[in-house]
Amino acid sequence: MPLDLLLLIYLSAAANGLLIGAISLPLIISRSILFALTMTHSILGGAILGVYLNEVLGISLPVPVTAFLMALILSILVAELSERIFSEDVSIALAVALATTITVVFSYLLAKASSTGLSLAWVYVAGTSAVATLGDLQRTLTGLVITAPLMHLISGEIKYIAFDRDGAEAMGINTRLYRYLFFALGSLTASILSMSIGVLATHVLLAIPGAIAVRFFRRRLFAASYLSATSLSLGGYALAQVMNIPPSGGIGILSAIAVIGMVVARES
């Protein structure tokens, strides 16, 4: 493999890791991992809907935009339902059910109407091949520049709202604004990652780096989250090349090893 292409692949892997590190810790400390489940389900549904619009109806709306908008809409739905009617767990379950319904219905319609549609949609499940493009790197870096500074800025308020929402409101914190911003950044991050490493690997990686940081580090938690996520991403890409599988496969294997390691460390 040419050196410039190899460098591009690992730069993209490092950028993916940094992007994951920026969102993983806030998800853990705000107890919002179930929210990550909503994002990944809705991104898959949005991606399949986007492919259907492109391949069958001829509507030239970029699939990443459709995936992001679906994740954002369902995230807002979770926020509104948990704000007004149900608990957050019930609201997330309803949103996941809706996202799953969209996925199933449009997968069926896509399979009937287009022979290549499902293969295009499958990219969002398993991720792309191990060959990265300059566009992939630019997209990830753009997401990182937007997400990381804002996450550092609002992480304290997000944690406070998660543990004492009434107290946060009594102090004059606009809890709805912070939650919507958090959900929007989470949706943006997950949609970008799903284009490169796939929905399944994204779902796994959103939780593990933050969990490692909280479990094994007392200080510099964000630095630990970035380091863990980047290591898993770079190691996953390297393992994928050795095994000749998509990056999501290598990342998934390393993530499983990390989870087992945390369990063993806890028991010892």
Second form
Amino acid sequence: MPLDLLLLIYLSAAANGLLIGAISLPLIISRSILFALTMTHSILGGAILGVYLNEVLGISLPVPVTAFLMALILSILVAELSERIFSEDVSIALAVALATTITVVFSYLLAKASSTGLSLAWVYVAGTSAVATLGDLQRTLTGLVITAPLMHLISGEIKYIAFDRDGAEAMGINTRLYRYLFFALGSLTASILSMSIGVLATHVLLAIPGAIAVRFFRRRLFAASYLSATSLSLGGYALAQVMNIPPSGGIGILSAIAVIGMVVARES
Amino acid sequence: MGEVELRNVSYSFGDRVALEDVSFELDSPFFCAVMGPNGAGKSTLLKLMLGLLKPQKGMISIMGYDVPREANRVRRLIGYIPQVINIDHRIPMSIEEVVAMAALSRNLPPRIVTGEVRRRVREALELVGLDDPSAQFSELSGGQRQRVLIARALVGEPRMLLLDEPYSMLDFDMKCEIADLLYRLHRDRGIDIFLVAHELSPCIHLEPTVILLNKRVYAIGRAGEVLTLENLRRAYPGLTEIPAGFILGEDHG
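Here we have the form predicted alone; I need the corresponding form predicted together with the partner chain.
What follows is the entire complex, opening with the chain shown before.
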């Protein structure tokens, strides 16, 4: 493989890792990881809807935009439902059911109408091939520049709201604004990552670096989250090349090893 | 007009009435305990007073401010202590983080803990008898957690504390310690205390003003005047006599 392409792949992997590190820790410490479940399911539904709009209806709306919007809308739906009507887990289950319905219905319609549509949509399940493009790197870096500073700015408030929402509101903290901003950043991150490493690996990776940071470190949790996310991402890409599988597969294998490692460390 | 005034306040969650035509008035200084059974609307009353909920009918005024319209001003004068049970202890938070947020909440992000904020946190912790700001909230006992939440309320130098079930999940000695701490804050620092509880045991010797509430106010006045069998029967349907430990709490039952 040419050196410049190899460099591009590993720069993309490192950028993916940093992007994940920025969002994973707040997701874990605010106990919002189930929201990531909503986001990843929504991204899949949104991506397939986007491909359907492009391929069948000829509406040229970028697929990452429909994926991002779907994730954002369903995350906000979960927040509103859990605030007004249902418990959080029921609200998440409803949103996931809705996202899955959209995925199934539009997959079926896409399969009927277009011979190539489903394979385009599949990119969002498994990720692109191990070959990264300059566009991938630019997209990830853009997401990183937006997400990382804002997450550092609001992560304390996000944690506090999860700790004591009534108390935070009584202090005058606008809990709804912070939560929506958090969901928007989470949806943006997940939709960018899903294009390169797929929805499944994104879901796994969103949880693990933050969990490692909280489990093994008492200070500098963000640094630990960035480091573990970047290590998993770079290691996953390397493993994928060695095994000749998609990057999501390599990341998935390394993540599984990390989870087993955490369980063993906890037991011992 | 009193320091706290509610006039004909009603609030419902959908079809379920939480409060109906609630009126009372308190003049400062006061140490007031609202007593009522589960589901009596006690926590709803506190949230209405804080402006976290808006009354569907009626008027709430605190320190001359119309609460629904001027909730932010009112919250600067009030320290709120929620039920410990509503706090997620699994979130990793140090005592300093918990208390400092109250000192920083009026700033815009990033809310950085400066030396001045650390000093205020230490002072608030000293007032409630705690000394290690680096300890994790999750590792504290129930009584210590309650003290941290009181310190958090005090760091904003409030004129009034609103407390939601401050004695829940505590053993009797701890309940008395918290009650005495509140009374000291009231006596020494002139802070008005307004708490809701389903038992009065720990603070009854402090002779609070008692409001008997079950969706509506059944009585208000000194404990001895309010806690009669006749009044309690109205607020607690099905009660035939005052059981031992009812007012003094389960621990004395």
